[in-house]
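Encoded as structure tokens, the following chain is the form predicted on its own, with no partner shown.
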Amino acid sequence: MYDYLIIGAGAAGCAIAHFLKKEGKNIAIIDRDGVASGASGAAGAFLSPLAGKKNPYNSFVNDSLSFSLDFYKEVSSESFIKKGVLRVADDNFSKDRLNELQNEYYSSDALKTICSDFKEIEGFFYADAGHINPAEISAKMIEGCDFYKKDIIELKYENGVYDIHGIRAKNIILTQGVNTPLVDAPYIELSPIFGLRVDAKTSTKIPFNIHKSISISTNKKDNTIAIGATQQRHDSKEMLCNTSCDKCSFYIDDEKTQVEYLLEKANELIALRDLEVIKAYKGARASIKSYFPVVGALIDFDATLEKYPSIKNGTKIPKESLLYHPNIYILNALGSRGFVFAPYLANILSQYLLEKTEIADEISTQKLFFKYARKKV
């Protein structure tokens, strides 16, 4: 019998993991292809901040990532290298949108005397930045728990308690990213988009992350690089995944395609001497349009909106009324930002489950509801 039972083994599901490991429960953790197999698996993992004035989101992703800097340095710091990122403007971040926290310029010049293999361009140094090997980090984050390699297809609830393939626990946890969920819950519209790394050898000594439209890391130790996009596909048209990105018929004749569209791109910022391609590692993140992601318990929507139909009106009704799945609760749509805001959210998110702390609005599964049941319904 577990006290927690964490259906989706990525960024998400091993940061609530470990969160709830410490806090002495009793923890297991499910996924269909392995830990890291999906989409946290193909993420470049690059810890960054978000430049431009001071609004509501960015002070959440910088938030985010002032907490996680600190907890992979104290989970693993043998998988975290913090160097900094090189920020190049582009059509989305002009010179001054990315010089709003008034930081370390570099000219071409400037550039040449710390590497000669930089190309023609300049940019902004952030220096609270880094990036981290994302399946070492997931392993590390789930020490301690049972890890169960299973397709799950439904949930049974009986007696107070899940029994799934004989898995028992007494709530449940969903981080399944944009795979077809197990619970209807039809007010958080995810959509997937598309990302894609590259590891890669290369006899170029890289002093920090460079990020432009793409991003490439500093040497690791084991002197690979990482070179990584994120890129919306699908048309924007919403879909839910059954599969793999490896398997599926979308992706599977692209790959060559936006390999070299990355290896393009990176030229554009440095010369990658002697180059080799390693392995290149697809997945779809989940990502909802307000970028915003999502943590806490999981509505009933069908139930509550039969009770309470006037919600629909625009009746306010207070959270604590609305109707529950039992013991269900979700973290999710954490979109390219997946390794900044784990464990941000986990902490929130076992905060929530072992001490009531309430959940931000701007987070939270009710406020994805109300705004879905008035203007869908």
Ligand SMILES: Cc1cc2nc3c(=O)[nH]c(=O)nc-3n(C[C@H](O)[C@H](O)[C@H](O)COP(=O)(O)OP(=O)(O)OC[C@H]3O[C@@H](n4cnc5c(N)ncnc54)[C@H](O)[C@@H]3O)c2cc1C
Contents of the next structure:
Amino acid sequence: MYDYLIIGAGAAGCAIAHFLKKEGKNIAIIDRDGVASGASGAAGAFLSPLAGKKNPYNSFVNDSLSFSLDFYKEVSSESFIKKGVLRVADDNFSKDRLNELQNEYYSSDALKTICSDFKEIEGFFYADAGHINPAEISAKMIEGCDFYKKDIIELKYENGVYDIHGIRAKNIILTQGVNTPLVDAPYIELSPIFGLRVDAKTSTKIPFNIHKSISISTNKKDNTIAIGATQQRHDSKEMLCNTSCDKCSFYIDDEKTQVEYLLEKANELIALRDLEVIKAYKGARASIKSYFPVVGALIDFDATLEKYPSIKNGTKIPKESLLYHPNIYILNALGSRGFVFAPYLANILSQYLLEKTEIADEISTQKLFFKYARKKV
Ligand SMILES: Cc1cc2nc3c(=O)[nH]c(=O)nc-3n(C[C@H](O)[C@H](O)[C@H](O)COP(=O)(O)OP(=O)(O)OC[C@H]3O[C@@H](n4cnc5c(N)ncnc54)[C@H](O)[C@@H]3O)c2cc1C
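Could you give the coordinates for the form predicted in complex with this ligand, as opposed to the form predicted on its own above?
Whole complex next, starting from this chain.
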């Protein structure tokens, strides 16, 4: 009998497994395709700050970042390269916005003295940033937990216990990313945004990570680099996935153009000499409109509205009185910063589960529930 059964072995699932295991819990983690086989295996995986004036969202991102930089250093220093990032202005981040924290400015000439392969660019340097190997880190995080490769179709609950293909557990944590959720929660409106990472060899020595719409990593120990971006919205009505990106017609049709686009964008920042593509990874990350991730106990939408129909008209019901799916929790919607958020959120969820600490409103299931119930029903 496991204390927790986690479904989805990406950044979210592996991080919560790690924190609960550390507290002495007995953990099983399941994935249909293996560890870090979804968005997490495709991730860049850059750990970068969010520039701009302080607001609730970028404070949340930057708090998560500083927690996660320490976390990765401790968990697997060999899969983590702490090097800063040069941010180059683009349509979303003007020079003023990038310089909000008075970061070090590099002119084009200054960059060329560091590396003559830099193109005519200028930017701001953020020292607190890094780059990880997502598959290695994910595997490291679940050391000591039992892993099962299975495709879960439904959750069976009887006499206070979940029994899933003979794997029994008291609690379930859903960390499914963009995949069709095992428990219906219409208020968590996930949409997938597709992206690509290209691992390549180059003889160019890249002194630090570079970001302008796309990201380029500094050289890893074997001299390879990663180039990544997630920008492509899925236009189809089929918003959630039952297949991996490798098999998704939407993505396959577009792969060549995407790789070329990524390399072209990278070469506008720095000349990548003797470039040889090793492998392209595809993935879809899950986001919700607010950009905040979601974490906590899963509310039973229909049962709660049946009991309290006036919620639709704005009646506020205390969160303890809402009806919840028994012992089911979620950690999802990590967006474009999954590896920045995962350890920070996993720590929050583990404290909530073990010590009953509060979850901040902006990342709670309750916030999404009330909003959706009032607007959509
Ligand atoms: C190309 C790309 C580049 C990115 N770059 C960065 C970056 O630089 N920095 C950063 O921090 N983030 C980045 N991200 C975002 C980051 O990868 C995601 O936010 C994060 O990986 C999401 O993790 P997850 O665990 O929620 O989802 P996933 O990694 O998708 O994991 C969900 C897992 O659940 C499994 N699963 C779902 N349903 C079932 C079921 N019923 N039965 C069994 N298994 C199931 C799936 O197989 C999958 O492995 C990038 C994403 C992409 C796609």
